[in-house]
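Coming up is one lone chain in structure tokens, specifically the form predicted on its own.
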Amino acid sequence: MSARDKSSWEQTPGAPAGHFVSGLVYTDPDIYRDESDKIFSNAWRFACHASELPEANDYRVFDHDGQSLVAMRGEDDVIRTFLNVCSHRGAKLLDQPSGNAKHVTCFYHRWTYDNHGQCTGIPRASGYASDGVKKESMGLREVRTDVLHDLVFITLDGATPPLETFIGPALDRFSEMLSGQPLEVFHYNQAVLECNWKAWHETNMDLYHEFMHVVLRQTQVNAMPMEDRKLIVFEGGHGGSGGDLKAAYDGYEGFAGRGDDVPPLAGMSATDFRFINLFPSTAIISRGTVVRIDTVTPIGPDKALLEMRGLGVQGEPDGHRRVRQKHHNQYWGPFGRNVPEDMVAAESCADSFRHQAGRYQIIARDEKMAGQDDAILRAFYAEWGRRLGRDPGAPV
């Protein structure tokens, strides 16, 4: 066959509706406004972890479809979240990404605020008396929040349905694995990516990219049959493995014995991987015996955040922690086999989709839901046309 000229190319693909993306979708700034006011203004979407705000008064700063937001564990032992940002004149609250506060207090004004959200200072408010201006009335805005395996997820609307209807079953298989000891998160790190924020979070939904991997071509590709892998959607566009893959260390220098000298994660062995991705824009992800929490939050339309958590038993002995930190370290983290690649082909493909000379993604593989199959990046698409009310591969 020879090259494609300039109108073939530019033909939409030959594979059924649904089974390709076009490249608008990371590019166009009228999608990514869709996207901001269908789907990250209504969604439930992962904070943080629990582990992270231990101790009462502890607080950890976030942002969320262009907002700084604030979570706060309460002297009741209540994690609330609110927007970062003072009733009075609008100023941020808290700049530090976590610290621990019994009161926070606006440097602007002094106005001051309680881990509830009450306002419960203003200076000089006699100077308000005439206007009605008073602190019982000048609360913070809460924002709604649930915690479910310990895993903390907000909304910014009230009218979203409960976090366990909105998630469904899609974390079951997870749920021995992290609520079965207490976890708690001992690696972060953040990278702002110059791609939009669906292209990082296609790499976590598409095994077939496993072959760009060196470390996985040699340690996981050939450790179990393709028909034997099993992959599971579910309603809302969450999709992940339905059945535990393997993953053959040994076939990957220094690599050997992994999981002979930590205990694995319960509910699964050293060599079990398992993953899920939970619409929008998170994905756990699990090697036996650590766990990495990716989420991604859209800064423009060719710019996202990548925040990236490793996660470990609480309280473990030292011997166990540094070993778990190297299986972290081997595969994830800035420095790590996988991610940087990863980072760089959201990159790549981000490049030529801004210059249109990408024109769609192709996810037509179909292995009736078992090897590297599609179904998982269809079916997010398939949520984020529902949501939008645009098609993904004519979405303008």
Given for the second form:
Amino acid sequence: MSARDKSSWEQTPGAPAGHFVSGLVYTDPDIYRDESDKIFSNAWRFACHASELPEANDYRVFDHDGQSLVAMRGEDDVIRTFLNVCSHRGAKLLDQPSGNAKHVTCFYHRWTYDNHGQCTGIPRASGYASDGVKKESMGLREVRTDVLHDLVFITLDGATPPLETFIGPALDRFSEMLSGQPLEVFHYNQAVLECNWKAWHETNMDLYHEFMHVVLRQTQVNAMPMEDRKLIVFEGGHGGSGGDLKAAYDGYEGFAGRGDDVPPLAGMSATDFRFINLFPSTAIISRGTVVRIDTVTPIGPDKALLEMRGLGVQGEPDGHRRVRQKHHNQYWGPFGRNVPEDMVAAESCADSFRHQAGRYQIIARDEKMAGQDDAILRAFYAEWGRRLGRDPGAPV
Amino acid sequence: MSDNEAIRMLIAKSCLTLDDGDFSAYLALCAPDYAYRIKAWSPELRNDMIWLEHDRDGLAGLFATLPEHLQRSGRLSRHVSTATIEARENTEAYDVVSSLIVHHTDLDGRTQTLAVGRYKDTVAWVDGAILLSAREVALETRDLGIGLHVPL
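Could the form predicted in complex with the partner chain be shown next, to go alongside the form predicted on its own?
First the chain shown before, then all remaining chains and molecules of the complex.
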């Protein structure tokens, strides 16, 4: 066999449709706009964990589809979400990422809102007497919000089916872990990545890249027979582990005994590895004693905001928390052994696709829903193609 | 050499040895009970976060595995300016605070600021040598791009 010439390189891979993805899905500006219109403007998206708003009047600001939103817990304990925009002139209402406020007052002209989104004050409102501008009709733009297992989801579209329909049974295997004890976020960091949002999300859907990580080569690849791994995909583009994968932590320097000194999360053992990727851009990953939630938000065709959370048990002893932080940081976070490697991979592929040096991603591994099958990637791109009305292998 | 001069030199050497990837030389600057931690304040969670925490043996293990990891290419340059050195009463230990800037230079020679923060060090005389007893890296920068496998 020999190296390929230009024509051969640019041909579609010799795999069935649905088993490869064109590099254009990562770079084409029209596709990027289409994703905003047909995915991010109407899909349910994880916003934050309820523990980030523990008290009445707490708020949490976040970005979605290029817009700033704010989730607020009312005194009635209901979490509501609004565009973080004043009804008056469009000023951003809250610039701190989190806080506590019974009323939100716009810095610009001092219009005031409560955490039900109602406009409660307009200075010198009499000036609007002749033109019908009244606080009763000047509330904030509310965004649909629902909470499942303390995960706060939002959608910008009032016509999107309910969250339960959107998620389906994809979180069933996580319900005990997420709800069996109250969890709270102890780690949060962001990173702006020089890649398309999907390039990051792929790192969470692609088991085959275990070989890139020395930690996984030494603790996971041989921890159980590949054929005993069970993967599962769901309607709507979600997919993850159908049965728990196992890790043998004594295979890597410094990881031995992981799990001996802190209880595992509900429904897990210390050596379990369980994950689910929720369409379009959230991953929930547990390694027995700790959970990570990733959310990736598009910023541009080749720029994405990654948010990473680590969760432990609410109210646990300090000693347990320190151990869970350690377990989290061993793999994840900005100094983890694995996450920086995933970021290198995502940006490296993006660099190739940016100028079409790379042409296709091959997602054709078929291991009968076991081992390192690419079925989760294929399910994601099937849903992506359905929503955009484009073939991921030939999208333009 | 005065204690203050010795302390400034110790902290500068701790940066240069890490920059050079000379981890055994770095560990030689650390006391046997050395404690290392990277922290950052999260305005999102309104809480401190610990991003890396090791004792001396833990760091030695981390350094030993580095060659096997896929890492950010290029080179880091840690720049410190030591601001305060305060002796602890009735001990031979000092609390030292330094400003920290970390630059990254990629393989094409382009340099960018990667992180800013402070070193909050405890140093002490041990058997005639001044050594690092503890280092807390308090980061202001929380977006570290593709992250790091090495301590700052």
